[in-house]
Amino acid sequence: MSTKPAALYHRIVVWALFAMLLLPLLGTFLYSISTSWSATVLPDGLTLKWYIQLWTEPRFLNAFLQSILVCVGALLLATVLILPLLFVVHYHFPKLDGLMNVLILLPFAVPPVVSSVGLLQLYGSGPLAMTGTPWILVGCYFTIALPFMYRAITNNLLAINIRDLMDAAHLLGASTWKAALLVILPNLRKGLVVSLLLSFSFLFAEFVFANLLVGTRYETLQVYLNNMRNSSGHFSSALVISYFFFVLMFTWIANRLNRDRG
């Protein structure tokens, strides 16, 4: 019986913290659907005008599409490179996993502002001039997504016991690469999808590299949000809520897939 008051207290604390975190978002949402809201506790009226204006503006739609294209391009590059690398490391050179865990975290050791300055110097001119183009963002986002994907897929590989599966496939006459494609890869499907969705949510919110390396020459959603900060508060609130909803949707899908996998 003594555990019931404690459990109730814990629930109250959790829900109170949840309400504190949700309250600013709720206020932003109400402001985004209000006609005006100044001297009253609640908005004077409700409208979807700001969302209609946002989702019919070509500049916003273009920035939204460009953000998706850059993120998808970086994740495709990461998938093509990281899957064969992980297979080779875990199947042929498992002792290298410790070294890879250190190397894979190096992108987080250097602040994005410092990395951006170095990249501007390196790719600002010359034969590899890519500053202001989406290609430099794809490369930067690839390094950001790499640690997330490496850890998620590594955990998946450890869970399925890759060596036993490969030995069984070899006994049945499959070659190494045929076994990797037809046996190992299907077992990594959910882990790969979860890592891609979580990485996409993180990359979609990236601002420093996008602002410093390309700016308005290839305007992503975060750069657009920064450029529109001095516009109507209702319009900016609708933009923030739309962005938050999109990221929340991808995060929720990733969490559901991760739960199903467990």
Contents of the next structure:
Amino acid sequence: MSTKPAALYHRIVVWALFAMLLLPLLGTFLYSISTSWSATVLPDGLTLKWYIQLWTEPRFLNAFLQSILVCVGALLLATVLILPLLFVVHYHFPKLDGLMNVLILLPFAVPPVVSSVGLLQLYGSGPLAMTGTPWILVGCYFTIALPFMYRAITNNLLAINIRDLMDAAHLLGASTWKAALLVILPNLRKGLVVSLLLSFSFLFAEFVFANLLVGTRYETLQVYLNNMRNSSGHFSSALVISYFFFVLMFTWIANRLNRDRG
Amino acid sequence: MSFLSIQKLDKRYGTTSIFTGIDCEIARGEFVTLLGPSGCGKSTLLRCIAGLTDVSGGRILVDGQDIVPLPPQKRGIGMVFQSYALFPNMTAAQNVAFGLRMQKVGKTESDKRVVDALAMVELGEFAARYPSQLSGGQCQRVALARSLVTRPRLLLLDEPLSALDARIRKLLREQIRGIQQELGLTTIFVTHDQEEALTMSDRIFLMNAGQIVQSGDAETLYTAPVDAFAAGFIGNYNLLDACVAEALLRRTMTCRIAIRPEAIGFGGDIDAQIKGHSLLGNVIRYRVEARGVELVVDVLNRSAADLHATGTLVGLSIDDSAIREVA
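Based on the form predicted alone presented above, generate the structure block for the form predicted in complex with its partner chain.
In what comes next, the whole complex appears, and the chain from above leads the way.
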């Protein structure tokens, strides 16, 4: 058990860190609701006009929607491919899990800029030409989401002893398909939802691949934010705060679901 | 004619043989235990009967029908696993109803059978609980109800009590045996625990290294082990090589012998010294040295006054009829 001075010290460190992280955000928020704020300690006045301007701006709304579409597309692809893959690996070929753990780390082994150049060369021309289209982003984001989803669902699978559950279901008359659908899949629901929400938050913030592979031809939120960097600081701040709350909401839901698992 | 007939059953993984040429016959309504140490092939044999593991050769006949070509779903076999294997997303009642759902039994009939099955394992009031809200013993009883509700023709129990504490184990083994006798269900029980095997079974198949080394009722296995392995695995036999036995008994011996610890008593003409003792509840287990031979002796724990302290000199008697010659 920690002593009183030690507990106080720990508390101060935590609060100092919290303040350090929160202050820039508070500053940005304050800037996003100020009429103007340049030569004074406090803003001249408060307004919501930057938010109204932002949320009525067609280009922003389009970028926001396109970001959601690309992320949802990538995560749908990931779900459709990873769930059967995990089932096959863990039920039929458990020894392949070691190999999979190496494979899923590959997207992180290559820096995004290097990887983007490779993707541009590979998909820039020829029969698979898709640079500048959302499809290349969907494929690329799938590889980024893969490790998060694979690990989260694997942990879920290890907790339920898939082999015995499948054997029990088979002996009770279920086919492999029915056993997977009625017994295994419902037990992966929480792991899947949590990994999807966390991956969504992560992909929603992705900039390097979006900018290099697609750029303004299919503008995502981060690319839009980059392109608007020279516009009004108040407007950009409203954009950053809106983005932050959107991602915060997703992360909060993921954490809530994760906590419910106990 | 036997109900279950296993004929020359082989199981190999690549070049590694798990068991070879297993033959056994089990009568209808019999409670049979496959007993043996870890890795002897007993669980694999059970999984082969269930159809969860392919066999490499041989036949398994149930009521005259060869079930080897059938998938597990079509064998009509119920099984209880050591890990319970309850479906975590379903309540106790839904778990029990799962097999009936797969058989497309009507809701009214299914509900009635689920209630009956849970009542049989005395868990009627726990029907709405999820496995995570049940204790280990309760989970295993739900698993038992789930395997019985489909009215299987054969029940397989794969070390179902191994993960439970001693008190629950004892209660549950009595409950399993009671239900099995009530239903007259042919049952194969796998365990490495000799006490479980001896107390529950009509017949025991003792396995070692992929072979059935001895089969028979509990008394035969306990009193007449066929070899040193059987003597070592069942009970706490004193196993003595021929030359050691000659030194102890002072007569010519031609092979190894086994003497049960309770067949040796105090108050004989063999001089011995107490080397130590341990209390096993109603039995005191002594370690004694007699004529240079160390022996284990079990005596009833009648009173503290009868206890022999370490170093005490005693006389031993050995019941001649309890000396078994083993290969």
